[in-house]
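There is one chain below, alone, in structure tokens, taken in the form predicted on its own.
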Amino acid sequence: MSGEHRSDVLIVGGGVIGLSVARALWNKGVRDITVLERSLPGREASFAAAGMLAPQAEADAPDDFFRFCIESNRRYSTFAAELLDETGIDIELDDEGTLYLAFTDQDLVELGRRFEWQTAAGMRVERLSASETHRLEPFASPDSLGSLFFPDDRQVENRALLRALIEFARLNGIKIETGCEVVKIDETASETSAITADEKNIQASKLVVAAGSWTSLIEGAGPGAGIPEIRPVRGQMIAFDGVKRFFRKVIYSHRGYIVPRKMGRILAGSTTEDAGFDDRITDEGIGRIRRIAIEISPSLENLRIADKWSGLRPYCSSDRPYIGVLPGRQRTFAAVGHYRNGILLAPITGEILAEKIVSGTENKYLRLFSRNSVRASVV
């Protein structure tokens, strides 16, 4: 097999995570770059995210991945200006905050429980009695029994987001090639390839990995090359039909969460299922999740169900993110297993990694996340 062409930087995945690294190598003056994506750009995961930039909502202890989490989300603000500015897509950030309900004794203990360690790492945290939730939030379930409000978490519009960075790379010359599955990877002294699925070889100078639940499948990209398994998760997700906007805040609980878009759109949301490659949609779970967003609001018991989809989930058997060079590689990167995270740390993952392959620079965060050892501590 010969090589069909050659790239400065050659990315596997055309998710959010390997188009936010695209773009982050563009900005950094890579003007030879393609992408290689299995089906079509960005219609995997992160389609089928609800665009929540939750750090504070979804964590449980303030260790390194949550450090890393808050410090994606506070660069949001200038992603999406800078976004707009280079596509002129807005990708509709929005700072209304989230609100964690709790419904039982035992959520107001792990509610206590969080607003201590949060006020204690320095973090915004609001904790609310029932009556002043529902005064937030006068959609939200009356038998909720106090709330956390977190008014740093935001939420993007993650379809909207996708587009400005496809149409990023459509404006910069970006090559993204689909219908282009990579079965394996390789590196020799003086370059990387990839072998895709009709035995074209493609070669580059340096190669990224960012081929989401699929990961595992590539020769060279798996657990024997040092990269943790990653195995897709099913998330199943609805959208409720909504005539005006009820709710201003994404609301969330331990069991689920709603979130609302523009022109009443709520989206509702989520299973958490190994079932493989399964992508279907099941009667069972989008029950599920209608029963959970009636939990948290029951007006929406009246609603229509406007749309029903899911999604694989990334999961890295790590339980982190793998981001960095490949051990024992010099050319061969990796960003893969963000797991519910691909959108909230496209930004930061995309500037790290790309600094690391623009100049060698080791983020502190590259050093944690490409070893197994990932809950050691930041220095």
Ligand SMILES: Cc1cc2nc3c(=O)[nH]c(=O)nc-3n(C[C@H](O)[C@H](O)[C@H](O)COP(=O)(O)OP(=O)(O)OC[C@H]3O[C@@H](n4cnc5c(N)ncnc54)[C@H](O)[C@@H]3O)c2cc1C
Contents of the next structure:
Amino acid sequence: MSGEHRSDVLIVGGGVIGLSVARALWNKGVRDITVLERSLPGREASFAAAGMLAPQAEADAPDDFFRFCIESNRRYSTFAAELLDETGIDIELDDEGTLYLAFTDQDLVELGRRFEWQTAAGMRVERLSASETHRLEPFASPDSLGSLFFPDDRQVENRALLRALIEFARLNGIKIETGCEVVKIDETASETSAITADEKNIQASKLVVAAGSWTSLIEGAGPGAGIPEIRPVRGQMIAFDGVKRFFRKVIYSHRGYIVPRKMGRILAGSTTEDAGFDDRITDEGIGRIRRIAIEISPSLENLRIADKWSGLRPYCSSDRPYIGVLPGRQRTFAAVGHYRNGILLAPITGEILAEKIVSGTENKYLRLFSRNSVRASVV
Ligand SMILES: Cc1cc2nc3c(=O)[nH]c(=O)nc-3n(C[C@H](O)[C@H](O)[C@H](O)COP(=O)(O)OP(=O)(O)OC[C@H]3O[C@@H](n4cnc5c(N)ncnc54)[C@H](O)[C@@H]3O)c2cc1C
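What I would like now is the form predicted in complex with the named molecule, since the data block earlier showed the form predicted on its own; can you produce it?
Time for the whole complex; same chain goes first.
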């Protein structure tokens, strides 16, 4: 591609984040967009995810990151409706809500604490007794002592979302170069460039790094360039084959979750493992997830495991995603480190980064998440 054609914007990485940024840029009038994807688009963490949009079930405190997640969840209704309109693909946004079960007195204390701060923060949350919990989900474990119900936490079929974003690209002439591994990025006064593993030099007016767990391996996108280090954190998942949908809601426990999908498929997850870039599935990991799922609902004991997989969550060492321009640069941007929440955060990430690239406007969250100071934290 060297010397041939210069895109307006190059995006390195075709996961849910890179593809959402591409769509948002196109919707803001950018017409010449190229996504450079090392393998195939939408096959890494974004494909492995469970698709939960669950800020209230996941958060520990009403901080900026929590509000950012809530805001992205709110945007999902419009995001899903627009994608359906734009591509004809239904991403199966499901509004049944999420239950968080307590199994011990300590779990009850934790749920009580969460109920208090979320109510004070103006969120909808209900505290349910054991019998109320079973009325809502008859197949939830009889050992559960009660639960919290989050009516506004929901889920989406993340693989359909990826199909929709790829179809959006196809319909609108956003180029996706597959098998194109970027090893280095650079910026001069007038342009940016991406150097590929086969030594092509691809130029563009602006460049966005959205390479998930592999970001820090790209020269010019590591901690030396001012983005905190991004590390892979493996998550394994299983899916049970059900015959009909006998859970309505996503159900969490302290140790994991189950996610009911259409046609009886039930996802269960997940492990949180520091295994470097090794994305293999292990018997130990799969066994652990199965036990967690059976704790949530003993009825799962009788169901066959139909599928198992794993993915690498992009964990940012600042403990928050990095979204915005790179320090000291004018034309190079990043949207990385979404860790456990990249599906949830795709609409808002695409929107606020595209706004910044197209008009220079900085949403308050972009200001917060592009000034991440690196601090030590435990995965
Ligand atoms: C088991 C599991 C369960 C999860 N569940 C949820 C959930 O329920 N809800 C939620 O919101 N989030 C969930 N997540 C997190 C979510 O999947 C991630 O945060 C999100 O997918 C990150 O998207 P991404 O586009 O940054 O990364 P990825 O999807 O990994 O995409 C990065 C892309 O960049 C490409 N790439 C990498 N390096 C290069 C290079 N040098 N050159 C070119 N291309 C490159 C890769 O091939 C890949 O396609 C889960 C993750 C896992 C693993």
